[in-house]
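The chain below stands alone and is given as structure tokens, in the form predicted alone.
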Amino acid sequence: MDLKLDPDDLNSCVQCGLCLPHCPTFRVTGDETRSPRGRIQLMREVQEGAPVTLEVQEAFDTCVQCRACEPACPSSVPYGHLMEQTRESLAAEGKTAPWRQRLAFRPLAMPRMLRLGSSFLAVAARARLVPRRFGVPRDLPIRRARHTTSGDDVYLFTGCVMDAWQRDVHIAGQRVIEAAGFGVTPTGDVAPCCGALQAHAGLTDHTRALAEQMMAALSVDQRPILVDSAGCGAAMKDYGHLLGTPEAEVFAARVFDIQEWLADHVDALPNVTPLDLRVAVQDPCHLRHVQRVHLATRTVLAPFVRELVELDDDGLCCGAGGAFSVLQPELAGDIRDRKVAAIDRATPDVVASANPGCSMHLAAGGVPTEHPMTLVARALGVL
């Protein structure tokens, strides 16, 4: 089967192995084929013709997508773009992505269906009607705030699952670029979905519809995007690759996390007295792998907390992946359980989680996580 993998991307990877301390899901199972070179491996054997039976099909299903291994490569193996490009010609021959995961992904570029099912979810959840497995939160708001305007310097990138489920995130991180005296134009229904979940599943042809109609909606000025969940950040940033034009590369440009952007910002807030906490920061695998911008969380929160603390698992994914937590739910839980572990040992009173998938995965196992801005915010005194 033809993969469309690149063979100079392909066979970038020598086999060295120093990828394997990084892999969550190596690390858990012991089992090569959970590795990203012995993922990587199989690529090759069903680009030259390999047949793909279950258990290749397996070890790319259980592929977490942190991309943890990138950063420990020496040869700069792009693994996160072979994993996307080997899961969309999957999805193509209809081998991975089954209907009821695309139907699932509907909702999400829609939303005001998406706001009136998490509603619903939300009542189902209170009454112990959906299943543990699936992390969903029993406090889901019913009913949201109105998002407002306040200004034309920078858009907060609003999004959908986020938006449905933790828009009082946003709210919290309006008002702390607000503090620091920008005006924020959240994005609300015009760019609904960024295309993240889309693109992890293989289904490339919907991100790149999502990509161009977030990019119409948002290219009438070149103000900043601002992003207050990592993995959408990522993807974001990513969109000159998934389009392979000069516009997108433009538009990607434009894109930053928010604690990124804050940082350079921090000095423009109000000096208040910190929050008499001690806070360990928990780096979303998109923040710190891909991204590359972790430290600006640290940057952002010193001021505003008693004290930082730092996780000594080396940045280990928590298991949450977009949807891998619910697809895959007893690796995730053995993943989880690593991070939860680390958590333990720095004996902080609460975790600050820059995505919402890791803070509702980590949550679902008893962790107690804030947003960094809602933190923030709360100790502005702005909520």
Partner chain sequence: MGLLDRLTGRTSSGDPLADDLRAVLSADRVRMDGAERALMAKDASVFGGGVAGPTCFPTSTAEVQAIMRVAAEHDSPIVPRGAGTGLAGGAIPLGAPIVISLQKMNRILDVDEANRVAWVEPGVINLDLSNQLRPRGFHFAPDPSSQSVCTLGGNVANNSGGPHCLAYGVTDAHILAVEVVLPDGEVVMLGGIDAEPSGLDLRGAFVGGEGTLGIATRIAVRLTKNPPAVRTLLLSFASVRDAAQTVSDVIAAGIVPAALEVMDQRITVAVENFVGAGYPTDAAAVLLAEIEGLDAGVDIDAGRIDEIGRANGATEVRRAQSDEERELLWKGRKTAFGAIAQMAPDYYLHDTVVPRSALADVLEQVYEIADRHDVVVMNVFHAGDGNLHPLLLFDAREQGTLDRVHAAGAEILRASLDAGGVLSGEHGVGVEKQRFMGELFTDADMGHQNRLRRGFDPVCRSNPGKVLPEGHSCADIQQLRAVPTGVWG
Second form
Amino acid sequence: MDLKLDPDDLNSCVQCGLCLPHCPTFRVTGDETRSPRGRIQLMREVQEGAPVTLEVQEAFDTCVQCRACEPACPSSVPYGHLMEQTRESLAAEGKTAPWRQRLAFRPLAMPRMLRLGSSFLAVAARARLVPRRFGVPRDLPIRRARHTTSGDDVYLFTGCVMDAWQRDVHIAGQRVIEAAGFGVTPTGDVAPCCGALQAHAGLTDHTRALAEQMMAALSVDQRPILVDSAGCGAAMKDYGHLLGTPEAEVFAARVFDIQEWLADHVDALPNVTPLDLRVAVQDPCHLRHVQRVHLATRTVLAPFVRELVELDDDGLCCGAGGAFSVLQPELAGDIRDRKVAAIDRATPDVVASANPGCSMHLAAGGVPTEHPMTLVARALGVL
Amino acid sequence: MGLLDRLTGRTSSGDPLADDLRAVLSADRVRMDGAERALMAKDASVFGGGVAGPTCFPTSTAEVQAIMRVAAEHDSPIVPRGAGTGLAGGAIPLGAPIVISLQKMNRILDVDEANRVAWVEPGVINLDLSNQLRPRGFHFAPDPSSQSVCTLGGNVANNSGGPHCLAYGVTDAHILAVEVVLPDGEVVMLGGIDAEPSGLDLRGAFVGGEGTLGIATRIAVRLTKNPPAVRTLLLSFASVRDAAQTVSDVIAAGIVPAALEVMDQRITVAVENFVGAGYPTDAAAVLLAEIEGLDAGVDIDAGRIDEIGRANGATEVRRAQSDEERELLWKGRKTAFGAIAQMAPDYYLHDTVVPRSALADVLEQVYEIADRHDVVVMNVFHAGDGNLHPLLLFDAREQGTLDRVHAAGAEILRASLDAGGVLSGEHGVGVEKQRFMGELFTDADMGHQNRLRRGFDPVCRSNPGKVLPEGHSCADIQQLRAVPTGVWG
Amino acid sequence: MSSLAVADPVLLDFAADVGPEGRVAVAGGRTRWGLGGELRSDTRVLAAPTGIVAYAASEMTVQVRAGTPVAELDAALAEHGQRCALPARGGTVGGAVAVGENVVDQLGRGRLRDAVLQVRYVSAEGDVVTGGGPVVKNVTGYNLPKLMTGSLGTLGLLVELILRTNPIPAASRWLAAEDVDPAAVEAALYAPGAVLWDGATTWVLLEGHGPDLASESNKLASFGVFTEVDGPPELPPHRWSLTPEEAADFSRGAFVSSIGVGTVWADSAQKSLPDGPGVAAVAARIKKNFDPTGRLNPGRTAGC
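In place of the form predicted alone, the structure of the form predicted in complex with its partner chain is requested.
All chains and molecules follow, beginning with the one already shown.
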């Protein structure tokens, strides 16, 4: 079938294989059908008429979309876009993203329903009614503090699941920005969801609609839009490519990861006694491999903790991958085992992760995690 | 497998070979589906025509042995596979063999510092090994450009080289012992970690056997001490000839640098686009020289290389000021082959060796040959060893291009042989250079190579159709290729 | 292809002498004549042709006929400031390669088997066969040079070799001290040419640039009092192959251990263990393939 892939993009892969060790699913399986090089070859074969068998479908479904293969690729193959387009084409044929997955994503764009549902889930989780493999935190909040606007220097994008499950991170981030002397407008329900999970599943039409909704709501002025979830930030920075309009390009250029933006303003934060913690930085893939601004996390954290340590696994994915950990629990667990081993070698007190999916996935694996903004806010004493 | 089989959990595939393999492994580690077989039919080379049989993922020597015995019972050929980064088509399956992927045998079993040896499984990645060893004061010296991907098993099969082999020698100088599953299913230990193992040097004969002599399942690698001091120089030249002459003169002066690498202008531009290491994109050629050793000596040698370079017209000599700068320069050199996809969708990377004094002349011929065949050529090579890597760029979708590329490649090989060189310095023969073997060796020479091969594998079970050309046993390629293929075949 | 066939009349004459029939062996300096078992008495013993064929000092390779004395080769190399990995004990180049033993300063000069780039030998059929190639890096085809090195002439009779040479270091110095830990000394030095130990004295060969020798000597001073000596000690006659760890722990009779290498020269012979059945089967098949009638060096087996 026609996957509607750009032949030049497909051809840019020369099969050198340099991506292989950077791919988390290849690392844990050693199977070429679980590798970027293999998946690209399968895209070519399908594009040229080979049938989409169950095994081909699995090869595509098992991609975490961490995009660690992209910086490793000397030929600059746009793998993430190829995979998203492949999934979009397969979804359009009804080959992927079954109805239950579509249904599951729907509430993401419905903030009130999402929060209500989350509260029920929180009660259920506490009562241990949710199977452990779903990775739902036991301490999910039943009630959340209200968002308040403190000024109009920057937007803070609050999003969907994160707002329902980890609103405390938003609040920590907001307090830190305020401590640096800026006024913050949380976006709240006017921009309910970035559409990242939908795009990963190939439901690109949903993503486009959400992108347009967000752009309409946040384009009254040109202030920066700060994002404290690496996955959301990566998706929003890609709106230019997604929508292909000049407006979208302009909008995407206003999007910053919160650490990325703060790295330029870290001197404006007060001098305080650092937290007495040895902190390992776990780089969310969409911060390191897609946005490529992961060094900012270190710049921002360094003054506020006793010690920063690096993991020795070359930024390999933790296995969270948005909905991946729910859709491919076994693979996600194997990948997490590798990451946990790397964390154990670094012997930190806590792991700083700038992405809610990663931190929940790692927490479910027994790793103590905190968002960098929460650590900084604690050091500043603003929580 | 049909839906009914899936629902009932039955694993019979209707294929007796696959069924027997599943009986000795587990069902999930024997793959017969078209997707897997399509990917196993290829490696990093430009060669097609492979047809894979069942793909197995063993996790132990005993499992490899069990697979080999099943292969023997079914009289099926086998082909071992590492990371599939070979460029001579050595891992391309001919005759629908059982593909034995060693990827799941990826443990470092023991690091024995007292004996300067590490025991590893064949699926361990070259760079992972060195990264694990480095904090303990050692590394594994061979460093092929694919070292972040390629496996030790693949290194052993190809007797792999790499930039730093100039001073340290290629893989066979670093392999002390190999546990091998022979094609008849016997498990043997070749070589040993003692100083001079007695008997025929079967270890030395096995390394570089391109998977035709059996499967390495445990490898004892020599630990090389980390150098106390490293100096990295980047010399720019106004011509490739000047760079090549500098290399000859450095060697002739009795200096043995750890590495001497040359890149021409075209490849330097591509690399610089990717890594941004500050490579001079206006120089006709750059020479990357690295000296390892003790503090005073590396400065003395760096100074002499600097002088020799300037005497040969170096326009700039830069010394890496930090480890980061050095690593970035090497990252550029090691990703050079991939980086050219920015310029053309396909490439053919050649690999020949010439005497170092002939480098400049042969390079000139390489450019002339490529021009005559209307093919874009770039040169990036292990100059210190005389190991050329002309890189021919093309777009396979253009009618007739591949023929021109092959014609130019053949002429480049002949020019290298005429200069007193050989067909391959590190990629091996695979399926790529079989037909040229007769231009380097007599029939009697090749007959003797075949005697060695048949000593390990009398029945041509392991990786048939490779290395020796047609007309020699174990090499009847036409017959091996005449395996029926279906959709996804 | 006829153009590839060896044309050197000296080699062809030797091949004609060997011929296609009859038991035959080659004697070099007979310094290791007893290795591998006793030669059958009805064996014709020939001498290999001599002479350096081509020495490309700037390539650091030398093409030399097998009967050439190692001493003659060493002298020619030294004229150009070079050396090789062959032991100089009064024998021939071909003999040294057929035996395959390493030099006492192996850490500095490298292993003999890594220095053999190309072999030419006369086969059991009486043909001159070439394996390997003339350049310093080569993976074209199967590795006949490795197979021939140390095979005691049982697979073919060596007639010509191309060897890798190395520059002689700018400076070198033998030092010795009593009662120091030889393994610790070897571990502390970056690239010694040799570290030897006889149970009491430790000898160290330092090589390289002058200033580096000075700093390495300083390192040695932290282990004990090293004084400059003329060279390595006298080596006992029997050669043992051990692991580096075993060699550093040797204690039987009079001996000299090569630390970091594992070779021990002792006053008694090492009890050799036979190959396992799998290895023996491969070796036997190879012998049969190369010498089906058993006419080359009959009575000898590599590894006994």
